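Encoded as structure tokens, the following chain is the form predicted alone, with no partner shown.
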Amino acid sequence: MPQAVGYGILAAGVFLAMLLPAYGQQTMAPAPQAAVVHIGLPQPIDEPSSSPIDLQDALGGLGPVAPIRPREGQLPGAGHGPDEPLGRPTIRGVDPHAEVFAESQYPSAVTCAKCHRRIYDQWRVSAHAYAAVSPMFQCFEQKMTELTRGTVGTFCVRCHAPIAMQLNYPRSASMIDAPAPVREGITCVACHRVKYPFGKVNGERRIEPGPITDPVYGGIGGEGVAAAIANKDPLKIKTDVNDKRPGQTIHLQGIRFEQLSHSEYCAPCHQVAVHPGIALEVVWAQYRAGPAAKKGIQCQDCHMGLVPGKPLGYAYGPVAEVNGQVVHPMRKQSNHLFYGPGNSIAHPGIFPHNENAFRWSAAAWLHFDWKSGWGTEAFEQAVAAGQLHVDFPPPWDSVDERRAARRIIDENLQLLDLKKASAIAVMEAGSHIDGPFFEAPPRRGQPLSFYYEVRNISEGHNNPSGSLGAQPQLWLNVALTGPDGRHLWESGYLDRHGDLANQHSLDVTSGRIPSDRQLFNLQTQFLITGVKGTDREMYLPINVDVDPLPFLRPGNIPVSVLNHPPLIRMEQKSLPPLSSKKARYTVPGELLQMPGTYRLSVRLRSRMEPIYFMRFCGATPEMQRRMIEQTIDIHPQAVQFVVP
């Protein structure tokens, strides 16, 4: 049985297990000091193979990989040469100029930030920016590859790291150590260098390669770019990448791409079917069948507008500032935070993206114990006074390095707090809890029966929605407190591992805690049959049992007849738009023996991954602990009632 998730300080190196698979890292030059952050939120390794990796072979890096075994006396994740910095392993077959080539053909978001700082600050903490470096995505994709023996191919990477896909970057390398445009996931050019409209084709888009001066595509047009170039001398703009004079090189043309402002643009990555024909991403189909689509409300109106989750318009103002001068002062400002419920579980030195963090390698960051207070004034004073004795790994054996790193950590933690606040805002904008409604007046010694009505007040799509692969959980947590302040009863509680107390709880199956038989959980499940019994849940959308038995293969039944492939289906429990479900509870009468005032508390709780699913995919205890920390509470409220 796995160990319980620890809640104390874990070793800084525990994040190394996130590097599944691990890559070679390219050198990145230090970036200039970041400007003031403008989020704009509302107030309310793998040991290198003996054979080279073929960059022209899209399947060359597939298959399970073995972890790096460091030399004696070497830190895990350290380089393979005596002079290599921490975390810079040599990967055979990777062009040493890959960083330069990637940036020249696919400009990094950091390059775009020089004129679009407000947008960059929103984007760099978004789920789009997190898509490639997400530790859970890395574990998920690795598990999918292992179970499918590599036949899943580049299916996951197409959406999570489209530039890696287009560059044919080897799968055997770590996203967090890749060239900047690869590491940035759904970066600026992943949307603004697409010029052809696409339908539901599982993330297969073409990003137009080219230098920073090449055209960009947006929802409005190129008036602002044209005005800036017409005024290029006062703005100190360069229109030639070979111009070595001081000034800012920019894209020379902005072209209107109408689909970018419509929901159809989101469909290729948000309506995806895996190979057996089961829907993995389902939000587009839900949206298309819902009231919002019929009213002409676009995905962007709720997820990039003025208010999270509400189609209440957009802010207006400049979207570019060149060398301190505003260009086109009254433009529609789409918020590139992309409001949604997800939050990061990565090391805050690695995510959010921060130019000043690039001076250290990803592996070095993974050794920085930010939770123990490294670099804070109190910690460093305690170390200087001899009250703490820590064997710091390089480069953190320098107090100046630790203090500089702490400033980046503090900035990133502030961004993460703002992201979490936006996640709560968007979830509260689409949900409501009515109740409690009592079946009968409360009486001493009598069972107390009541219910809450949980409503999806959004017109857009189901709640929760998104990816079956991520298996987002949304459940009701209800607790009863007695007149003397004692905790009497609860549903929606967690076991010591952080799992709900249902069939997936190790504590429930071992008899350590009782099963939560009144649990209200809106999580969708992926079910298979296997021709050997009743439906059973498979954590990943792969139509094979993990413990297969011989069976006669069924006949070919058309999917169109069943509306799902034979022996495989989704059990959808989420709430469709403008619908509701009743969560019914009964508290045993023996718990209401004391007369007086009782308090009944309730909250909806949301997180992107179940802990049992994380364990199945090989997530580390630290990743599991971080996921528990990132659980958000929605509509917390309480009522009091008197038992005579």
Ligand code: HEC
Given for the second form:
Amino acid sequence: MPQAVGYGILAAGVFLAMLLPAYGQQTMAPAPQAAVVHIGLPQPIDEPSSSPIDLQDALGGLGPVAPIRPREGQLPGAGHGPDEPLGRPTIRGVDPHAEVFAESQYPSAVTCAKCHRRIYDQWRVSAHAYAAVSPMFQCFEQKMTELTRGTVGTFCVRCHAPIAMQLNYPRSASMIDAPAPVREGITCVACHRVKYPFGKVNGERRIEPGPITDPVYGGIGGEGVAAAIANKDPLKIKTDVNDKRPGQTIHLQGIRFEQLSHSEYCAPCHQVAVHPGIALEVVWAQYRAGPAAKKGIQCQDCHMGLVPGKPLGYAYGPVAEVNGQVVHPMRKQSNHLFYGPGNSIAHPGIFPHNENAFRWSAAAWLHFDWKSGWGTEAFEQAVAAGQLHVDFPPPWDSVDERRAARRIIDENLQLLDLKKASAIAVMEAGSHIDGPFFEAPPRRGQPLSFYYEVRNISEGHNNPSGSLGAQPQLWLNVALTGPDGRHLWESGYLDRHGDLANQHSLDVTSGRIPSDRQLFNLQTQFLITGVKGTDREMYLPINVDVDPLPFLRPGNIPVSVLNHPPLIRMEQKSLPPLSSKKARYTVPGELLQMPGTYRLSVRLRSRMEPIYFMRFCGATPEMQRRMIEQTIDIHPQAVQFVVP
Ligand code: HEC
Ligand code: HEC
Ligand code: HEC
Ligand code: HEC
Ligand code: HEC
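Would you generate the structure of this protein in the form predicted together with the ligand, following the form predicted alone above?
First the chain shown before, then all remaining chains and molecules of the complex.
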């Protein structure tokens, strides 16, 4: 029904057009009192407008999920029986047969954790572990399915939930309640059961199915595995899945897979082209053209090494621990955190993955109000003393359950903090801010012009890599404070909804706040052509005004001729390796009336998604709020100067 698709998108387009300023229409002239704008710290979102933010809704942390299937009569903690496969707890709400079947084909990361605990702890808070349960992924994928009337098929799932692909896991079923290896996204076997080299295949790779005893593909070559098996009795290692004695079952072989150690290995998922030839992920292409590739530095060297974002070698030590003993004490240790700028917006009972969290269902976790302090000493004392009255839903009506859940939340929040610190570290490893450089000495009543130079100091690839699938934002936030401590001027501020004050801001289009005309934003967007032939930045390759183009469907001109849908281009604004851009600003003279010491502060800010795009996808208010909270600050710094 191509016709129906067209109408669906046209309707979406009309809706979008309403959110954007009409062509040629001037946005509000900056009123003098509006020049003092709020500082761009995460703003409490107070006045709801088109997308009402319910401050009570602290639980809506996940996007649309399919109905949960509660299991009658199952108590919290059930499923820990000794006869569970490999002693792994099953999840309430997950079909135990599906779980056992999945495990027999694609062992869960929890199984690998029995002997690779350190690696598992790094991986379980990584973006790879987050890929399938990411609320934003689910929400965006749902939107794409609606917009394309399902023709997007398994496109997104291939990379984000590769085991779901291999198992034909139904798209409509809930991801957070899926069998472990599905829910785990890019889980261990999604990388270590690949034995053929793949190129730019948009995530279409084969992952070898089989029980835990099947070979793993690694960078060492199996001598450690062989040594462990030769010593299997003292190590309590089992080599047969039907062996019921205590101990851990091992992969019988470690096979060296050459490509795993090279950048090519990452290309199938880190270079994405949608059907009409638009590249959504381009980091591989940028890397190939950059200085690091010429020097033979691999993605792994910067993203799995000792120092986040820099090719400064690896840590060394044991990589497996079996029954308390190490096999080889000095191996190269590849860090499986896969350093990157991303941070989770999921409920911390659901992500990072935590075996102890599995005794409660995902649905139960979504009702656990961690932000209000459930299970903390102070909260529980207030409840016990009758100072707080909460109607706890089961199982949280038990104080013991709440306290046990809080221990998991605390542990997970600690891991999330570590991930955030590494996100800042990797972004700082790839960027530098020079300045401010003043065009002339500051004078009272005179406009003040200055610039910063923002530099990509990494040899790897562009900063940001310019992913359009994720649309990460990276922008400069600059603020001027007067001698009396008042905020006088700012660029890179956020509106009430958490958006930058550009053409995508509802507050700018409604004239509530001035547009941030000097905004320095490195985000990549699509450029689409509107009805008058003018260009507009858009977040999906959909022409919203005329000739609506269904996403991922061939246009009417063969793609092989144009190599992209007609009238759509990518607008890359990111910094190529070792390059820099100047961010120029002018502060109006009337704001510099007072003599004295002024303070000029700057920081780069980064987050995975713009809020307007989350709104477009139907993200819950809590998801939007979490995204704002998870914004990271890079190189925050300030200078003082005197205006005589
Ligand atoms: C070929 C592999 C591939 C495909 C197919 C793919 N993605 Fe991604 N996706 C990635 C990679 C790689 C990243 C990380 C990009 C970065 O950090 O620069 C990513 C990041 C994201 C993010 C941001 C991180 C998060 O979880 O919040 C979202 C959302 C997302 N993708 C949604 C989708 C949707 C929806 C589709 C289908 C339309 C899709 N992706 C298809 C590889 C893919
Ligand atoms: C019973 C313990 C045990 C379990 C369970 C286990 N491993 Fe291992 N693994 C080892 C040992 C021991 C080594 C050898 C370490 C060394 O060389 O020091 C190893 C080595 C590896 C290597 C390197 C292989 C090479 O030689 O290049 C990879 C990759 C690996 N394991 C992945 C996995 C994955 C994935 C899982 C889960 C599906 C898993 N392991 C489960 C014990 C285990
Ligand atoms: C995105 C792909 C990817 C995922 C997911 C992944 N690994 Fe790896 N793993 C690698 C790469 C790349 C190396 C380095 C290979 C080399 O030595 O060149 C590696 C190395 C290893 C090694 C050898 C020791 C070392 O640190 O170099 C072990 C053991 C291992 N991985 C286990 C695991 C386990 C267990 C998981 C899940 C918790 C996992 N891996 C998830 C890509 C992955
Ligand atoms: C099976 C597909 C797949 C493979 C193979 C893969 N990745 Fe990824 N990677 C993804 C997806 C999907 C995401 C984004 C997940 C999300 O946040 O939702 C991602 C995210 C990342 C990030 C961003 C992390 C962050 O915290 O922001 C880095 C860095 C990364 N991958 C590096 C690598 C490297 C290096 C390799 C090769 C050794 C690799 N990946 C192999 C799919 C893959
Ligand atoms: C010389 C070191 C270096 C190499 C090599 C390198 N990276 Fe990066 N990478 C970085 C740094 C630093 C950042 C953080 C700054 C940035 O975003 O560019 C980063 C960020 C990323 C991100 C986060 C998202 C984004 O949009 O920037 C992804 C995904 C990523 N790299 C994947 C890869 C892949 C895949 C390869 C190999 C094809 C690779 N990187 C090679 C240093 C490197």
